[in-house]
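So this first bit is one chain, no partners, the form predicted alone, shown in structure tokens.
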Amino acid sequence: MKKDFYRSAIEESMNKYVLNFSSSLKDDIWIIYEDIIGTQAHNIMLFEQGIINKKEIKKILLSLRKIKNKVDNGEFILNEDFEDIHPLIEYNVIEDIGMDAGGKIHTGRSRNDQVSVDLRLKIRSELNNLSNNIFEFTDILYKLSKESIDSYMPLYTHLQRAQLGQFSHYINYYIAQILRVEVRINEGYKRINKNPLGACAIGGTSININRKRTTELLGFDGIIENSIDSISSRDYIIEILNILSLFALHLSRISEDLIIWATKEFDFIDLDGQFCSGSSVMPQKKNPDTLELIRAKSSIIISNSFKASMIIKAVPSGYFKDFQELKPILKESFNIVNSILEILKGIFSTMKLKKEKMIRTINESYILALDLAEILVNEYNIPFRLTHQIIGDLVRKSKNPKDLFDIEKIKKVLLDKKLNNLSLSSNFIESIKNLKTCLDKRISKGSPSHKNVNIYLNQLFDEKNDLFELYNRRTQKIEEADSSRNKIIQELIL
């Protein structure tokens, strides 16, 4: 059998370096498996419509099965003479069982529509794959937060300390980013989750097909009306390369915090040696060399955005080849991402607090100034900016952190300031000098006091509960359609 049968028209084979250039063969076993899952649905679809009969279809699943099994076993042949992965299964269909019904198998459908719903299909995938990974991620981050109040440390503004604040709450924030993620990912998949087959090329087909029906077997939420969209729009593909390059951002961020804290500088965590390299000549060093490479790493996925943007910013309407560059990039993507989840698993599950040395840090510096000048407004109804004023002049005189509890210097700024009509409750300097009771004073919603830290994870953790809840119902829609589908295949081969 002539191998090029898609090109009918053209009497010439395909030039060997033409091929060369133009094959997606190897990018396309990303998809094998749905090209195979998406052309059982539409081939039980026209059986089911009187298209083919009882003896073709057994036929035609019995040989997808067979291709399947190859693809397993690792024994499936990419033939460098095809293009890609379509036309080589139909050959193969073909080959084994013949024409008559075989060449039956692409009947009311285009390579156009079988690529969008194939990548639907493995994007689909990718996603219920990645959610897994964000919700084991997250219960990492949930126990690691519970465990880490009252381990008290600086928050950062220009990186120089700022005010007093928790190691939990800066993991109640990764944990909030990485939910927002999770939200976005539901709610693409929900525009990912439609089907495109019966499209056809680009304007639907004469055969009468039932675009339901595959809908219902392929486990889609609902068809997509026009034609032209089915099988031109690639605007689900950026959206979703968009969620990934903005969560890669958040991953290489939170490593860069995890870089810094583990300087012998900062010294605030002791990062596992499973997850550092050594020096080839320094044996006193410990680099955090994975987590300098997922910020390069990250760098790949947000730039994999731009990339498919300008592969697809210039294409008109309908069907062209430019979009076969766009599954490597999705790959890429994914995995990257989901490899980067796996080591930060691994950091954040061995990682080790130094809480002496965090606490150390809070005492050697300025960083409760400001809940110093909050209590001058709140108990002595003085102006803030006044208050700022007097700190900012305590700060600036003394020689040490501990200048900032002494009474003596305190009363004599506030003299300078014609404030020696005050007079300063014993309680004052006691009540900001205990850190427990300074954070307690943070009564705004979103401060790291305990009850409010306490409150928010309890709030992220239900709100984890429910993303997944969603998500549950998105793979069992896939299991339970996989299921009816896989029993009609048994049914009909028997």
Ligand code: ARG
Contents of the next structure:
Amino acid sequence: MKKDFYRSAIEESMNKYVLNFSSSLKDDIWIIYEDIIGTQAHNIMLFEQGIINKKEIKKILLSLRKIKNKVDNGEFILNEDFEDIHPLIEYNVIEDIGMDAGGKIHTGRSRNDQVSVDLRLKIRSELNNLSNNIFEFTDILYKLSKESIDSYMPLYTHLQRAQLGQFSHYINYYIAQILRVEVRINEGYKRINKNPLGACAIGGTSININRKRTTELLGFDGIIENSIDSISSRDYIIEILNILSLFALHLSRISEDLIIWATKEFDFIDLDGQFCSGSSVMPQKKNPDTLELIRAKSSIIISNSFKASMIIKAVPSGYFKDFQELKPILKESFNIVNSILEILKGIFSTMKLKKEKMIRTINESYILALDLAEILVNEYNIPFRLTHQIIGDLVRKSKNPKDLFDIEKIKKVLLDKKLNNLSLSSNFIESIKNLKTCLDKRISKGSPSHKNVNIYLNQLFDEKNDLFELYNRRTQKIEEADSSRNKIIQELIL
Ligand code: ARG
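And the form predicted together with this ligand, for comparison with the form predicted alone?
First the chain shown before, then all remaining chains and molecules of the complex.
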């Protein structure tokens, strides 16, 4: 059979350069298993509908199995005479079992619904893999958070020392953000896991296909109703790329935090040497290169979502070859995000907290100024704006952060503000000097008091378990569809 068998109405063969320019063959390897699975399901359905007979389905399924085995063993030849994987597989089947049976595998479908099925199957498995990776990462963060309860740290705004906090509270904020990514994945998944197969080229088919059946066989949650929507829409890809982009943004900021904390100027953490590099010339160097690369590689993921939107924004409705360019983008974004997670899992499970150094930084700063001002509000009913000025004066005139707790110095400022009728209790002042009691005064929900941090940690644990349960349901549904499809295949090829 001639290799360019799709070109029935075209006299000339495709020019080699044009073929090379338009081929997606190398990118299609990413979806080759999905293409085989989609073709198996489509043909089982054709058989069940009486469109192909028992002998034919047996030959087709055996031939598809041969192709899969070749792919498994690295023996499948990516013949560059083909513009993509779909005709290459069809060609292989026809060469193997002849036109009579092989020529029927593409009945009632088009490459347009086929590629969309393949992509949805692939994205679905990539998302499940990513979720699994996310749960492993959050488990590591959870453990770190639990271990570092009551490790005090300064919190920063504008990279200036702001308020007293604790490390666990910080890690909980990372976990919360990451779990929200998983919530979005779970939401997006509902739109991914829909079956476009049966839309054919754009307007359906007169062949008596059964879309509900391929939906079951492939473990989809339902069909994409409209045939144009099935082959023309790419919102499902943009949505996922946007989620990956948002996730990359979080991971980049987390990496930036770690880079800052690992500087000698901060010195809050010690990164394990496995994740750092040295200098060719400065013998003392231990550079956090991997984190810098996360910062840079996350930009690729973020720009990929923009790139994809740009590719489809002016494409009229219908299928156009522009869509082909989305495949390598998706693949790259999934690959990078997983590799970043791999690195961050290692970094967070090996880094050491420098608890003493963080306490020293707290003690060297005026970080408790707001806590002190609030004591004056809570205990002496002084208007907050006035306490802001009082403590501000104290800080301005002081040479040493310890002055913040010097009752005589406080009294002096109060006197300046004509508040000499207050009998200041040193107990209140002492209570904020102690970091634990100081934080425990932060009674607002969500603040880093010991109690709040513990409650929130448990809440995050429950949230993670709920999401894990949803993830399990997703993978279970696929496993069930796979095993029932494989059982049917097994029976048909006997
Ligand atoms: N290689 C194409 C892609 O990745 C497959 C679909 C081709 N369909 C078509 N009508 N040319 O999108």
